[in-house]
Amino acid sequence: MNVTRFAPSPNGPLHLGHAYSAIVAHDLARQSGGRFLLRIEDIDGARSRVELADEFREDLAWLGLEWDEVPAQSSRVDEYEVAAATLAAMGLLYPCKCTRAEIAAASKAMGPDGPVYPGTCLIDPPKGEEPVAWRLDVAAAMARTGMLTWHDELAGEQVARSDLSGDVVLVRKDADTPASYHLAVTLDDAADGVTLVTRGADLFAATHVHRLLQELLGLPVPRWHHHALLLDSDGKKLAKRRGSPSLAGRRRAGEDGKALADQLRAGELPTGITLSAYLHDPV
C-alpha cells in the first residue's frame, strides 16, 4: 500500500507539470490501496500565498482528484528547529555567509543545482553578527553513516552520493525562510509517513541528500518514483517563474479537467508539451 503526496508551494499558480506529478501521485496510491496527500509547503517567506492553496485544491478536484490534507509546513518550523538542532549538536552544521556570486566566483565544480559550494566558512569561519545560513558538513556526515542506498521505482537501486551537491544549505539566512528544502521535505514525509515519494526527474540528484539526512535523524526509508518532466515547446521545463499556463485559467476557461487528466495519463499532451525523462543508470 502506497502513501504518496503532493506538495506545492504556494508562490505562483499550477501549470500542466504540476497536474501531471499529481496525477502520478494519486494514481499510483489509489492502484495499491493506498492515501494520496496533499501538503501545502507554505515557508517561502513573503512569496507563499495564501489564497493559493484555495485555488490548488480547487484545481485538483477540478481534474478529479481526492486527497486527504496533512498539516501544511508553517505548522511544523518548531520541528525543523528540532531537527537542525539535533544536527548541530552532532558537530555537522556550520555557519556560512557567503552570497551566490561569492560561490560561483570560488567554485571548481558544478553539481545538479550549480556550483558547487568550496567549503569557504568551513575553513575560514565568518565572524560579526551579520545573519549567517548553516551548512551541513557532508564529508562528515557520510563518514558517520558509512554507504547508503536508496531504491527509485524506474531506476532501480541508488548508491546515495550526498557529495555531488557539495554542502547544502539546510537552515537559510532569511528568518522569514527557516529551513531549506531539503531539511524541509525530509521531515515532512517522514512525519506524514509517505512511503512512496513522487516528484520530477529534476529532483533525482536530491534524493542523495535526503537520504543521509534521513540516516542522520533516525526517520524512515521510504521509496521514491522519479517521473519523466513536461516540457515546453523550447525543450524547458513548465515552470511558474516562465509564466506557464495556469491549471485555474483552464478551470475558468471552461475546460474539462478529468478529460485534460485523461489525456496526461495517456500520454497525449497538448500542443507544444513534450513528455522527457531524465536517464539515470542504477548501481
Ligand code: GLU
Second form
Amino acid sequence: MNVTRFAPSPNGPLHLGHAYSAIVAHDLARQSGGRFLLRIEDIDGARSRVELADEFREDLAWLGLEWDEVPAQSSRVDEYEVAAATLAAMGLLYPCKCTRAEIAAASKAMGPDGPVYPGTCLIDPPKGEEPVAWRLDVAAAMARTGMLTWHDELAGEQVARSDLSGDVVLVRKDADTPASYHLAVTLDDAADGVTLVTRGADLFAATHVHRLLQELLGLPVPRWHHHALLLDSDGKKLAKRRGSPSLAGRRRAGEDGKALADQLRAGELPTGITLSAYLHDPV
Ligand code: GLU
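Next, report the structure of the form predicted together with this ligand; the form predicted on its own has already been given.
Okay, now the whole complex, with that chain kicking things off.
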C-alpha cells in the first residue's frame, strides 16, 4: 500500500508537467489501495501566493483526482526548528554569510543545484551581526552515518552521493523562509507517512541529501519514484517561468480535464510536448 504525495509550491500556476506528476502519484497510490496526499509547500517567503493553493485544488479536481490534504509547510515551522536544533547539537551545522554572487565566484564545482559551496565559512566562521544561513557539514555528516543506500522504483538501488550538492543550506538567512526545501520536505514526508516519494527526475539528486537527513534525524526511509519530465519543443522541461500554459487557463477555457488526464496516462501528449528519455541526470 503506497502513500504518495503531490507537493506543489504556490509561487506560480500549475502546468501540464504538474498534472503529469500529480497523476503519476495519484495512480501509484490508488493502484495499491493506498493514499494520495496533497501538501502545499508554502514557505517560500514573499514568492508564496496563498490564493494559488485554491486554484491548485480546483485544477486537481478538474483532472478527476481525489486526495487527502495534509498540513501546509507554513504550519510546521516549529518542527523544522526543532530538527535544525538537533542537527546543530550534533555539531553538524555551521553559520554562513556568503551571498549567491560570492559563492558563484569562489565555487570550484557545479552541483545539481548550481555552484557547490566552497566551504568559505566553515574555514573562516562569520563574526559580525549580519544574518546567517545554516549549512550542513556534509563531510562530517557522512562520516557519522557511513554509506547509505536508497531505492528508486525506476532507477533501482542507489548509493547516496550526498556530497554531490556540497554543504547545502538547511536554515535560510531570510527570516520569512525558515527552513530550506531539503529540510522541510524530508521532515514533512516522514510526518505525513509518505512511503513512496513521487516527483520529477529533476529532483533525483536532491534525494541523496534527503537520505542523509533521514539517517541523521532517525526518520523512516521511504522508496522513491522519480518520473520522466514533460519537455517543450525546445527540449526544455516545462516551467512556470518559461510561460508553459497553465492548467487553470485550460480549465477556464472549457477543456475536459478528465479526458486530458487520461491522455497523459496513455502517453498521448499535446503537440510539441515530449516525455524526457532519461530517468535522471547521470552523474
Ligand atoms: N515543492 C516542490 C516543487 O514544487 C516539489 C517538492 C517535491 O516533490 O519534493 O517543485
